[in-house]
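We begin with a single chain expressed as structure tokens, specifically the form predicted alone.
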Amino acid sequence: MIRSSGLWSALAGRASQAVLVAVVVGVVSFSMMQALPGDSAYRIAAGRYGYDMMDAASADVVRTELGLDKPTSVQLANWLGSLARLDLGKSAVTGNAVADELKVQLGHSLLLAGAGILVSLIIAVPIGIAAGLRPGGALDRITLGASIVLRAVPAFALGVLLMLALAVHIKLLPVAGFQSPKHLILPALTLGLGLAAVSSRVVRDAVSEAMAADWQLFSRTKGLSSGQTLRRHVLRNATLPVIAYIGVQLAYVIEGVVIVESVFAWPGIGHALVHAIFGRDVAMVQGTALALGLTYVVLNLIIDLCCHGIDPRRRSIT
């Protein structure tokens, strides 16, 4: 029988987590709204009407009506306490439920960040393997130089290079936006390069530490044909480190995912977000700030259950 105790505690410290997470994200995203410069109800009318339509007016009956003029804590202590009835309200420009709108726009962010995440996968493992097998090697040296390359490049510079390439010069590939397949493959790669310019170096390491370990040479002895001990025993031991880093990048995925919508206009969260702090929409700030706080918390979870099953000694037999 597997004890569980382990697995327990890690499902009760995420969950904890989660509740701290979602408390300061409100607390602090609000404070960041609050100090903005200018009059917010002005902005919000102004997304909601027009800035032709606008008027001292239109900002009044906005302020009113969202109850911008009561005091701050007033205004913060009722949307944490609309949060405990697990209500995020409803958005000051559209006026639609912000659940309803992170429904749709977290799918698409979540698409985007898996899309990454692949793309990442299917450039840094092969590379990383090669070039662990031969650490010193012409291919080690030449992958260290591209992966510093890639990490120093921002990614927003980065997209802006794919898309003149891509898209404008060789007009593969649509520019931005969202209405085809296509449309997923520039921002994919803008995410995953940079993803895969650290991953390929930890792909790197732990293989070449599993090449060099006891057990590598033990099992040549026994027989087992480089193929054989590089499959079942290398590539497995070096597994672990590398689903734990990916927990470690998880922070630059939700970062990324932020820059790159916005660079390709992609309609996540991100991209929300950004429009969000344009307009002065607070609960679609905070709504969006808590989604990407609790996305983080949800993933390291999941590298947490992936860890736990890969490593036999993270799991104990009675």
Partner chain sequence: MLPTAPQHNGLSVARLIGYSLLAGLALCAVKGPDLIGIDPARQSLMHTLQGPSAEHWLGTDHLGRDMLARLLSGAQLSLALAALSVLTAALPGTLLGILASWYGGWTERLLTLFADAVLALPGLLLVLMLAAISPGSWWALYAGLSLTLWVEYFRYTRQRSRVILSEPSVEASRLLGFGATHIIKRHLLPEIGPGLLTIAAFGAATAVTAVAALGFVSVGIRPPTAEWGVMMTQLLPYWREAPFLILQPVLCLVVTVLALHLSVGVRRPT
The other form holds:
Amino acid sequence: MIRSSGLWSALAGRASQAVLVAVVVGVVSFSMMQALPGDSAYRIAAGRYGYDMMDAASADVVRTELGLDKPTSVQLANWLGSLARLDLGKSAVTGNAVADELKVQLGHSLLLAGAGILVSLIIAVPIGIAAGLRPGGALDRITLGASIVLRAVPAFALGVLLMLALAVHIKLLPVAGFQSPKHLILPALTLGLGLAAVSSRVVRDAVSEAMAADWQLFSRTKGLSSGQTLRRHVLRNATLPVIAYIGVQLAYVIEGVVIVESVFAWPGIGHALVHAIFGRDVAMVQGTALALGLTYVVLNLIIDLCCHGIDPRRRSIT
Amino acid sequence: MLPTAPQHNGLSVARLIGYSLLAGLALCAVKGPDLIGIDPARQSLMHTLQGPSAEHWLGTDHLGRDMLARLLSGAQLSLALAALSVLTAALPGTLLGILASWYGGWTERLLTLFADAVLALPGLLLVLMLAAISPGSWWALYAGLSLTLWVEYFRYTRQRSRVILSEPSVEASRLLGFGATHIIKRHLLPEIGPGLLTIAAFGAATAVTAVAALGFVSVGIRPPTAEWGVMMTQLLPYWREAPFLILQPVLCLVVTVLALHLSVGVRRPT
Amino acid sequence: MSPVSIAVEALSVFAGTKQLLGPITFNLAAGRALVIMGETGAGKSLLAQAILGTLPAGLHASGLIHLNGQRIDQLSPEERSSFWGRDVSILPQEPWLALDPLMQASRQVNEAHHLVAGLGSRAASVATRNDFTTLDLNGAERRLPGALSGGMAQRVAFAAATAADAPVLIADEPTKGLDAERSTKIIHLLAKKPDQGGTLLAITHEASVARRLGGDIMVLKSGKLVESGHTEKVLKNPAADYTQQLLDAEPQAWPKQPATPCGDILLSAENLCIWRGKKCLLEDFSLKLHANERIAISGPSGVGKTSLLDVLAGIRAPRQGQVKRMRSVAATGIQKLYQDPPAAFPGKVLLGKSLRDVARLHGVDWAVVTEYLSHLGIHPSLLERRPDSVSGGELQRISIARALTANPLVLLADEPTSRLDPITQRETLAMIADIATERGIAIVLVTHDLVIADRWADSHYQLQNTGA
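Now show me the form predicted in complex with the partner chain, since the one above was the form predicted alone.
Expanding to the full complex; the earlier chain stays at the top.
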């Protein structure tokens, strides 16, 4: 019998997470709307018709049309209803449809996230394997120390430090903006270094745990060389916890994207979110937060599927 | 029979360093502002961007305000917010975790749904949005942090308690006639206590970082309040004239987070 | 004379300066078997590890080791590993843990034929298929180790370890965790080695295993040689007291406990049905338990023995039938002993504190508890420790004292000695019987060992799988 219940429950779990993301983002955005100073009907009318064309009458039209005179609970239901129809509204600042703005920004953010993860793997995997093969050795202790210190440096502080050290001092790289591929280097390095601080230790632990396993020793005592054992058994087994950990790190990736984009003025969703909060553009806040949240869910799902694909135990014949 | 792991001593030393740093930071935050007795808000446009001197030990910022006074005041703000939000997250989180694992059924399902709702979004994103309901106010930040952080205590407590409550030792205690108080006091708390402490330290580090991050991207605490993240934003334009100024709040932040991580031996419980 | 396969001279193992094993000296010729016997902690496994060069970090060995005529103790670790699989096969102690959890069973054998024995990929496949047929593993080729039974995993490991047909075979506790039938199978496989002119070094704590392997024997106690000689002679007429104790501890050698006169009925179970999920484990089970009575319940694993105890204890409700507790038996009048003693105590609390809690709850004077403890041979200093730093045997006795503090009339014991060494097992069960007789307590003992059930109890219920 092929067991696939694990796959379906993972899919169902992610689907319900997506719904929760929408509800949480919707409720918080609605609260943000309610907390804005002044009469919201006036604000919306101003958004629709422009400040010059707007008066008390048009505000009243908006009020009845949107049910702003109804109790808060009804308004919340309406709010979530339009969210469920994926009607994200228009930006209060630019007047463009939120969905249109998101399309462009999402690509930029995914590029940054992908580059960051890539950088972290390029750093973490070789270091982790080398350290894990000799636990307690010089490399292990040095990278442990580096990891502890690096973990204590928040993404934006790391960004600032890298900016000072690389871009400005050495005049090597552009500090901010989005004109050339070179602009990607600093933000990706910031994100990647932060991720690698932890994931290098995860790789190290996975490898050293595999090296200490009974089956590793048995592979040696049945006659395989250390290289054969490493390639055929140790690395395969060590891959699983590392992939699973990338799932855990996704939260850091999304948070990192928000912060790193703001530091380097990278025109992605995180940057837009921070701008929208600063400018009190609730529709944009909702749209960007929703996009980030759903990206988080989708990336998690991809990791779930990867784990499922790699681990033969999850689809084995029983 | 086998020799004990050699890392043990190294970790204890790390913890000791963590404790000392934390104690030092706490002392600075509590007593520091009174001791130096300089108003962190007092501007002096004649003395901007100065290096360390007898009068201003760590120099002055772009508005001529005393850096040391501002850093200390920032420490007070960060540590107080962190301690407060950790406390209001830990107590309900732990209690609800025990409650969920004890009763199971609908109690557990409902609480888990709440936790999942909080966990559906990355933590910082949620703090950012909650804080944005009332931008610039410290209480919105505090509420956002507590609401985000309680889940970790809940999840950890619930998972560990479920395992512990199904162990033979708990069954034995029930057969011997002990009640809930005994089981919580002797079985649960001693087992989950160290883990909770670690979560608290990491939670405090998260809180300190989040406060500074939000301040840095101008959606958290607002100027002219002396907050590390805000200070970094304000001093960044002057990196060429006075690089040592921008490095000060960065260093404070890093040392605080490092101290919290070290104090619990760096590793997070899972 | 046949050539010497393994020669060991004054072999010792140290942790720092502390000597854990030795000095041990022996010569093992081709076509012979040597059995190393002793209890846990006797250093048996260290001997095998020292010969192979697989001692854990922190331990080091001294003395001379010759393998197939070549001195190997002064070689580098990498040089020593070149013997593995080719000159000496090593059967692992925990076959389940020794197989790569992510690789199909046949591939783990196949790679040994291919990479160690040097067969071409087609020949390796043929050899692997042959192995699976001879070892009765057909159908298990594509399974992952997690889906193998303990006995199957043992045989897969055997095939992988012996693929290159090394002349020497070392087996560390080959029967650990296997039931009687599976033990016989693996012993049979091992015994073939010397018959075919190879050499067998086997390590075990069971005299029955040694008896069936024959050859020579060395009995170890705390790392020291107690006696050695021809296995049959030593086991028939042991010269050392310790060997005699080990033999006496075999359940077959136990004297039958005298039957005790029964008292009033304390607990009765009528027409019990116990289910686990959708599976009926036990049907229509009835039992009457009298004061002073010793009942044993045995049966294969998964038959529902533990579930039955839980129903008797009132922790779990039966699907059908009922358990009646007589009015003389208080709510805390039924106590349990557990299979894994460390799991039966709160892990982070000092034992003394745990016991005082119980004494306070039941209004028992502390002096009474200390008397139980001294009666059970527990030194008071042990109470200053946590459960994980006391031996299993001592901890089980402390748990007996804890149960007695609640003044029980019924004691339910769930495999209380299956994780203990044979000598400790015998002592502990004898102690439980004595105490029960003294205080008129009724005992239900759950065990997987039919001989123990038979020797120890007044009456014996054998549970069987209900086909369903």
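Residue numbers count along the first chain shown, from 1. This structure is a prediction, so every number in the text was calculated from the model and none was measured.
Assign each C-alpha to whichever of the two rigid parts fits it better between these two forms, then report whether Gly132 and Asp281 share a part. Rigid-part assignment between these two forms: Gly132 and Asp281 share a part.
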